[in-house]
Amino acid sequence: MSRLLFKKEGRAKFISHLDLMRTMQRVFIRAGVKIKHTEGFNPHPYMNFAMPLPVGTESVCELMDFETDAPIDLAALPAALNAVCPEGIEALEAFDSDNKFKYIKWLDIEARLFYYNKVHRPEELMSFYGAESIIMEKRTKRSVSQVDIKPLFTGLTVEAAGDGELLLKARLAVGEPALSPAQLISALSQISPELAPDYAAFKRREVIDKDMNPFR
């Protein structure tokens, strides 16, 4: 199987993922690059993303695997998808391999918190998230549960980004259990509502293994 690492930045970030597989689908033809497809009636190209990507959350290692009708110099490839890709999708590196997606544990991830109306201290946030358990309430489509988000992250860290704007980075689990960037700031806004951003911008750094590696 061969693989793709591509970024997804800027006006690209509002593109939702059933528009962005129609996209690498347009590239790949628009490059000359025959992907292979299911046979029957309906076929559909093979193509598979690790994590479908939040419309609004941009990401600098999105991956898809892919297979093609013939051979291709896999080198070579970002430069021809990126003589043809839209904005912001910007094609890095591609290369074969066998590792599941399924692999994936964790995902480093940065939240750009805004504050228009309110100054907080990077210590703030970091004694909130610095307890020994923080029990926040998740929904899902059938149930609601209080679970201990504490478990869910590792190595968070907060500095000062500008007047009103703070950087938070943090690994956060994959799989299940899971925590979403967004999931991360909601915590503040249901127990701690006074550090709770009035906006936060979420990017994906890099996707990592249970080795605690970068994930290829």
Second form
Amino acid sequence: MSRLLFKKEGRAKFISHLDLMRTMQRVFIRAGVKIKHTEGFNPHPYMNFAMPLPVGTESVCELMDFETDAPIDLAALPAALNAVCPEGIEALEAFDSDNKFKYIKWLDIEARLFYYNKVHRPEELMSFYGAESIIMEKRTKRSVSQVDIKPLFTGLTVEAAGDGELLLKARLAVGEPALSPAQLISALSQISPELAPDYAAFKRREVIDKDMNPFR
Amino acid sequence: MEQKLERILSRVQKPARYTGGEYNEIVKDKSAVDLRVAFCFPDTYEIGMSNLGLQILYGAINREPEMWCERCFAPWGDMEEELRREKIPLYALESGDPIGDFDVIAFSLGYEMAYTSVLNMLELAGVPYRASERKELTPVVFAGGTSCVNPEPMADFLDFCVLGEGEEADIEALRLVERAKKEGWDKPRFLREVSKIPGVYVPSLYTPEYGEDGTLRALTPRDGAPERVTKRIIEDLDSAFYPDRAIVPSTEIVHDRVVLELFRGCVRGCRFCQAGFAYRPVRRHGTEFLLEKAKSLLESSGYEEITLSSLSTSDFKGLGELTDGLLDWCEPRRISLSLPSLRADNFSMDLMERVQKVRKSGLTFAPEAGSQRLRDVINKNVTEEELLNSCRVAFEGGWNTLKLYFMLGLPTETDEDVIAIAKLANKVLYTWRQYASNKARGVKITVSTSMFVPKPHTPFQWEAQVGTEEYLRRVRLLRDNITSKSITYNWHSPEVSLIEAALSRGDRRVGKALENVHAAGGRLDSWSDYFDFERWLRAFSDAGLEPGFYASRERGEDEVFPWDVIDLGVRKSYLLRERHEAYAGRVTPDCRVKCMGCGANCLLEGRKCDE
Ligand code: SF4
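Take the protein just shown as the form predicted on its own and give its structure as the form predicted together with its partner chain.
Full assembly next; the chain just shown is listed first.
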């Protein structure tokens, strides 16, 4: 199986997952790379994305699997794709891999937190997230349950990043149970609303395996 | 991107339509260009980006090194609300710069129901929507597109209109703006000068006078503006600009595929069809040209589908040769070809087999009227036999879904004609029973009707539209006559059609009604989400007007029309003759059988129609 590592940043972060699939199909066609199609009545190109990226979140570590009709030079692929990519999407590396996506265990993220009318010191957030346990309410259609999100992240740091802006970095659990960047930040509005930012922008930095190494 | 904008984009539906950055968009260095143009489409991104005219003119303007043309679309309601709340002025997608700061704001006006969005977009841009309140030279606001064939309802808002095809005329007008800027002209001087460009109509240089009965008496030019403005055409299509590359949206649009224009104009003369008269004479692209363009558009876009565009695909001479050439190239690349606008009279299985190998759903025919008598009146030259034959071919070929389009309220229509629609649908069903290759799957026949809208520059421009009540009575009559469960009947609401009729044949006073609709929050009126009939009725009455005066009044044959100032090539006397032929139930042969001398050939200098 061939695997592509790519970025999705800037204006491209507003492309939805479904639209990204269509976009990547077209990028490959423009680059003259024929993706193998599924068999059957309505054949579609075989492309498999590691983890759908929410609209509005940037990433420098997206992974996509694909198979081609004929063997291609994977080393030359990123440059060929980048010549025909829309703004904000950039292929970084293409390689063969049998490592299944289900072995992704952690996700390194950063969140830029914007406060419009107040100032917060990094330490205030550090001490919030440093608590023994952080119990959040999880609502489903039927029930409300309590979850401790503390075991679901590690290595959290916060630093000042300009006027009214904090930069938070953390490693979040992937799989069952998982913690999304948005959930991590909404712990603030649930438990300590005064610390909640007016706007948060997320970026995925790296996908990590169970041994805490970058997943490829 | 500004953080304020970024934040609202994370809240709205389908934000990718507001970001730009698509593949093949054109970005220039703004400090190195002399003229900034915002090409505005007064409808959503998904509709506007599907418009071939936009893709052509975008490329044509950007081919000029000193001009940068960017795109701007109407925001959906949620985005509009956010823009207003955050006080972010409407911006162009490429640069993100406010279009209010541009030199030119150009609108593509394809249909009347988009008019209110023009006002709204100007307001969102912070630009006064009344032309008279824009005292400075720039931004110059102009429009082109099909509904400009009667520019009068929009006269108060536009500095000028370009009539007909814009590839050359738009550039000439833009060059004049450039010169006016350089030489420091004031706006009145610019307007006088731009009115000298053939095909340009400057509404403020024409003064309307109305008679006691409310009809227009005269529309008088001044300051050297021409008596009549003749539309522009491209005589040799292959020599004009046609893009090799299309912007590829990063989000799904309505026509998410390569669109290849075969020809302009139509050899048929369906008497209800505005496009059929407005785009005359027929001019075509060469087959070689089309094959070349198709390849470069497909290769540079990555699209896996291509569709052929024209008013009547089956009338393209050499369609077989073209589709063969396209399929030879497309098939090995898994690219599919679709053929819309096929006529029911020469539907060929062979062709359909080749183009739609996989999907056998969705075949549409538009007989427009149920009886032969009424089809003769409207000059829709398709016989029942031909239609049923095409249906037979389709059913034998495995199709089992068929849509049939009709209009209710056509001139001279009787209850018998209405019932004939039900009878025709039954015959189609019977044809399926006789010939279907696979009956086990059943059949679905859908009959749709809409209320006929008489349009300017057609033989029916004198006609009264039927009232909404009368339309609904005919709908009930038809519904009661459709008895089979295999036939579904859908009818469009008559309310939009009534307003459309009032706008399309409106005069300058209708602009006040548009302002009123806008002031009451109206925009995106082609969307049922936003169209509000009561609001339109109030807007008309607050303007001292009656939609019925424009929609449902039969005009006298000597009446002066607001659109008489626009010369599309086809003579008014020809349209009138066609009207009389319609009432006599006589058909007119198409241009290929016999030239009936409509006048459109006078627009050509070096060739004949349909060459
Ligand atoms: S001049 Fe004759 S051939 Fe040309 S469009 Fe008119 S009727 Fe048709």
